[in-house]
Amino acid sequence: MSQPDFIMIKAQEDGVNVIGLTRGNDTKFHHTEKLDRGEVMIAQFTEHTSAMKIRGKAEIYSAHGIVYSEGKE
């Protein structure tokens, strides 16, 4: 049995999102956290997650590798 694809997500700014998308013909919005500065989340994707949006400054660890997303200027 494979391991679902997880992302782990380590805020760099107080008020980070981090926002759950579902599967299916419908894409809707079921679940969002918001991070303080320093505070990690590991997120694993689903059956019922398909996708995730980060929204503020963090660093997104993946099996593909870091990716930084900013922070509103």
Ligand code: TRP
Given for the second form:
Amino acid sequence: MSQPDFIMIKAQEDGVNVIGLTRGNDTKFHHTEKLDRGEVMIAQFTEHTSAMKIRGKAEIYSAHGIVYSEGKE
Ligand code: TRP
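Show the form predicted together with the named molecule, please, the one above being the form predicted on its own.
Every component of the complex follows; first up is the chain already shown.
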């Protein structure tokens, strides 16, 4: 299988969480990465990671376009 695309997440505030969720029958958090403002994480979906949850204000770049998550007011 060819390499899946990378997802790029740029934090727009301190304390943005990038949470990886497991692939398979149960969907659980398996990793949380905390980003401060301006920090970037580049990640892929893998055999272990089927979904990602981004908590906090961030720019998310993928092959599907750009989406902006929002922090709580
Ligand atoms: N060990 C994880 C994996 O291979 C690392 C990882 C990949 C990850 N993509 C992620 C962790 C996205 C958090 C979010 O699947």
